[in-house]
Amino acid sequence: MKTIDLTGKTAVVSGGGGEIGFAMCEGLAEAGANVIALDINTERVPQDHEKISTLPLDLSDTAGIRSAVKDISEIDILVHAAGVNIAAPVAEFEEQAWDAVFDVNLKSAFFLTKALLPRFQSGRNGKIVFVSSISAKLGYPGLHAYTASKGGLDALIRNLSTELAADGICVNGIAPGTTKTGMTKGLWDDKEKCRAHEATIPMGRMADCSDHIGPLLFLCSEMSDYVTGQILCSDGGLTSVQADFINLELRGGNE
């Protein structure tokens, strides 16, 4: 039975200094991998990490993207992991933040794999993975911009793989469920609200960051080679679940 070995890979995660973004980092180094975190913020990155180092970059920013991995010379794994959300009624929702969540969510993982594509090593399999969501596949009242982008990259990541496959590069991406990070904090941080939508998970809890880097390192490993295209989801089988097996009693009623 093969191993999950990535030594002597080189890993570049984009929104690696963000909640999810660096446990993944972490993942890919204790599997072997070297790792350049790509943020805004990188402080919560170790300075005298061993395995990862940083790169402090606006993802907002294209032209910044371009300067900022000319100095990359060579990797093997690129992960996109950035992501931000902006809330609000449709009625109140303004275009600024429209762009702001599709310039990091969509727009970036698209000109930093641009960006990239040369520094591939050629004649080794390259790994893409985006980071999207299950919200691409469900409706959320006030998250427009961040369902719509996810979806998005959905699609660009299929579409990708079709390009890409020529090159021995996968493309695919991870489909996290709700998770308990800073953006999702209303929502655990609330012991009615966390039993309500914990109700709806048939795996009954929300996920930890590191419930994602089993399926992160399986996707970037040599496991995966024949396996492109497609979206994980990791998200307790939320996407799954038919109505009536949700516990309508700690949801509250069962109207």
Second form
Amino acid sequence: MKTIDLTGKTAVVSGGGGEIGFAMCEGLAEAGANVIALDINTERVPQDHEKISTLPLDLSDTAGIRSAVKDISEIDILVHAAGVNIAAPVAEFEEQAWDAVFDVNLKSAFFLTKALLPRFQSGRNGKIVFVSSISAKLGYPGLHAYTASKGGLDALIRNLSTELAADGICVNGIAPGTTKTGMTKGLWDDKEKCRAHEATIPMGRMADCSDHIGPLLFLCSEMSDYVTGQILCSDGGLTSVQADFINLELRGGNE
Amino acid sequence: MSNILEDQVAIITGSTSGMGEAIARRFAKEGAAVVVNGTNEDRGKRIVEEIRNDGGKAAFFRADVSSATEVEAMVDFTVEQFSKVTTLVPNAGILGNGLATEISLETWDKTIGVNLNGVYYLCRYGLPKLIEAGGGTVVINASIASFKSFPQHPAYCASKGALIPLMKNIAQDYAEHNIRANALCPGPVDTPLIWDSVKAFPNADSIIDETISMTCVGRLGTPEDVAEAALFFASDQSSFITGASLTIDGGIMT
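Could the form predicted together with the partner chain be given as well, to go with the form predicted on its own?
What follows is the whole complex; the chain from before opens it.
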């Protein structure tokens, strides 16, 4: 099903070596875009795709972002897919962990946007898509910094949309539901826990990385030219029923 | 013409003008067979003819969606014409404007009848056909009025507000039948309805210009903008999305 043609567009994807990030790189490349995958470890990005190139970038070093992307010329699409998670109970949650999560998930989202803004081609529709999370809407014990950073990202999406429209840029987000990646391995590796979790999702399963490609391409294409400041949940219906974390076992029990 | 909705059979209510018409034309262009619906038979038949002339599959069915009997007949007609139903796009809407204390009870009932009951009736009679077809999609055309008020639009806002939880309920209950349900929430879109809508505003002469300046993107939406989003929700591109609302408003709500 070839639905969206991004031939001739250049897309930059942060966290392009991550599982969701790389799936997004592949989706954009298959739609015809030239993709630059940014990652702290570019060796994580498979090198066999002719339309995907790589650039090393440490998003925890916000001061270094501008110089790291200085060789990128014109772009049409920016996807911020980089994200990290550190989970711990409040009493054990250290400031360093908080900062590490916020630096990558939120602060770098803003400063990468700032650094690349002059590279958006004038007179052409620009698209920025942030990968948020349903955890911006639903609570989960231990994920204090992660959920707060994603909530902040949602607010940033709305705010950037108001200012960047004047430059012809739409700013939107995708909020994936629980997706089978290394970050959630503890959940889907445990068959019983996974079954309990999937029972709370109307579509009855966790997401695969590929599930988020369709919404990404929609938000990167002219199909969504009148859509800005929005966050699209790609979650199998989870947030619409708000059922996910009612599961006490997932919540860490109510002991 | 491409074919991302090939094998789909869609009912689009209120599709003789505005967003509904754009959705019907867009879906037909992508290979879906479409049932065009409305009460203006001349317009409906003309749209069907134009779709057919472009190589698309279409049929017109005259029905007032506030009548359960007529909606049921439309669903049956669709099965007779195209052998199944896979896609429901309840889109028909009216304004029923006036102050809450001044509109007639008939106006209230008619607005709720078209904007809310009409959506429910299409789901009530259409969903069993989607189940028979092995799954499908429901794309409800709600509004940013689902989330905010407008002057002298009490019945319109109330009816549109009810559509979001209705959509979520359908998403939850019918997911096991491989049916996804989502809502479009258009903002200011250049359709015949918006020009009637502004009459209820105290600043009717200037409100469209003010509205345009309140959007981030500096323009009214087009029916085609909304049709693209409807296409997204009706296609496999949104295959893991259900229970979601998408605001298509040029950023007016942000």
